[in-house]
Amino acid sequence: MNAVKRQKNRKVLLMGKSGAGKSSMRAVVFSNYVAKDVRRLGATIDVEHSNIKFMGNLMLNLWDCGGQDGFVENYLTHQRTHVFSSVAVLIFVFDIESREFMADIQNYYNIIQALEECSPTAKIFCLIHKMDLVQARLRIQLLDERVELIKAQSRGFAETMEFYATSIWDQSLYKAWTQIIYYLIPNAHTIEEMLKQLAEVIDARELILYERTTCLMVTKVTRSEKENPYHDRFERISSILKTHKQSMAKHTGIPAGSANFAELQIKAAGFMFFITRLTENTNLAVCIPPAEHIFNTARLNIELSKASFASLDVASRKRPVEGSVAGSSSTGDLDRA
């Protein structure tokens, strides 16, 4: 068995006009913030690395630069080749409400094109941020406005290039970070593969995945016939397993990113429901129908398979065979469960 595993670094770039929020989305995604406490960040001076590791294997070389003029000049001439090679992601954020609108597309052009240039097969994700500062009435109107000027200016990235509309007082924050961060792990149909075998196993209603730090979502699977009223479930969720982690931390002393809990359960007349930790860098969401011996199984046979998801490889690892968990042996560890 080969113990060194390899590291998946995927490199990506976080853009857009000084004061678009580009910072404070990240201090609220990676750095435990909330909302109200992100006024007292500073400007980002040039470029500020992280490298955030996520989902065992998959590290985030974070590139956060700054949007003053100056230092964009400096990206598309000087640093060109430096700032925009080996791309996997470039996220860029519009400030909804700004004043020099065409000014910062045409920054946009310019950046688009050194992409273009450098990283052709790089996605691109646009975030219009701040929405919470439009009237809800004006906001579906002003959106599309602005995507038609983005995507026109988007050049070979326009047909496959994604738009969210975000703040950092709601659930649109997570929601978009949770597709940025599905795209960019490169084994997530063989996770969901494997969720839908144990959905299966233990006649779960809906299961959801997340990642410990962040508390985004991996991925879900779904297999009520019911449809369920609340669409952003999944992203309030993560905010709620956010402002728990920071209730715990302000109590106990421990740091925001340190600071998880070991299972929380929720029992009531039509449904039960729990998160519990799958993996040393996920938790598990599960719903079920309401009957003890069924919550029970569902319990055993998860911690039946933690070795199973434990194993997967983010870097290389090739996909389970059919009508398998993760290997015989763990299969029936489930069936006999």
Partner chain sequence: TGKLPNSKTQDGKPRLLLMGQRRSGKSSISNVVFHKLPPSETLYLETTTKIKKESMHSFMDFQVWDLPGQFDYLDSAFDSAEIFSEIGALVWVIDAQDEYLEAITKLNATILKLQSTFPSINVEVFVHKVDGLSDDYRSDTYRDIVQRVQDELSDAGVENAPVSFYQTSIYDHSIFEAFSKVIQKLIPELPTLEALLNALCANCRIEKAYLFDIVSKIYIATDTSPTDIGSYEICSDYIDVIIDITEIYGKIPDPNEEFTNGAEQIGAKEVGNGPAESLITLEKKGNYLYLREVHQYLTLICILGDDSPTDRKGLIDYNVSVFEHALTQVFPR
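Please could you give me the other form, the form predicted in complex with the partner chain, since above is the form predicted alone?
Next comes a single chain, given without company.
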């Protein structure tokens, strides 16, 4: 039996009123959609399940819950325990453009009650979505207002919950989802320790581990003496990589899901940088001082450390037979991007 390091299934609910943008964000983050293509998506009927494998034994069971009133009613009544029990994370999406914010809050409150009843230890991530529709200078204030109102209706979750302003049109979506994934990964610390050692050995300024399909950051190590002023660089790079993957797919005709580069390198006056495949599910981004010998030894050492990282990666081992969901890497019907 694979009892020692069996993958951890984590149930994640994605909820919010119909049209809030739940399926859109799922398509962009997990199914290689370009932001402008989400218009093709229809309203979600009932619940769409997807199972996504991540580095570090994580198996995400994502429940995209269609937000039309009839469905929500059903979740709260007949399917109450089925939907709300053993939830690790609830992602609740608020549409910033919504004209009935008070009705949204009421709907939210009903869901919170059900969650508190069935999964009191769950964590809530609230996404205030479609922020691109608000002028940049008004965003912070608007977010703060909404956060206050939502918190007041969050019962026992108010203390631990997190809020993010998001839009499928920029990196803010990656920022939020990176935090969600990081919260869920069971052995993030082990991975981090190994990365730290690697960073020492190759004298890296920064190492960032990215999941390959989603380009979401798993974890990072920073060793640089000077503080990098770009605090949003991790989600920026996620967004850069995702966009680039789509561009390559379009140009080469390879489907976006497999238009992966083996390596990208940049040598500039002040730094050297490369991204290379580390394990089956991850890419490693490396920033080092600008010297050819450091570059060469770094590449070599990473090559050598691949095996030990592979042991942390679920996909490289056989899937446990019991209880695993059929087609575990499928992302449901969104796959046909």
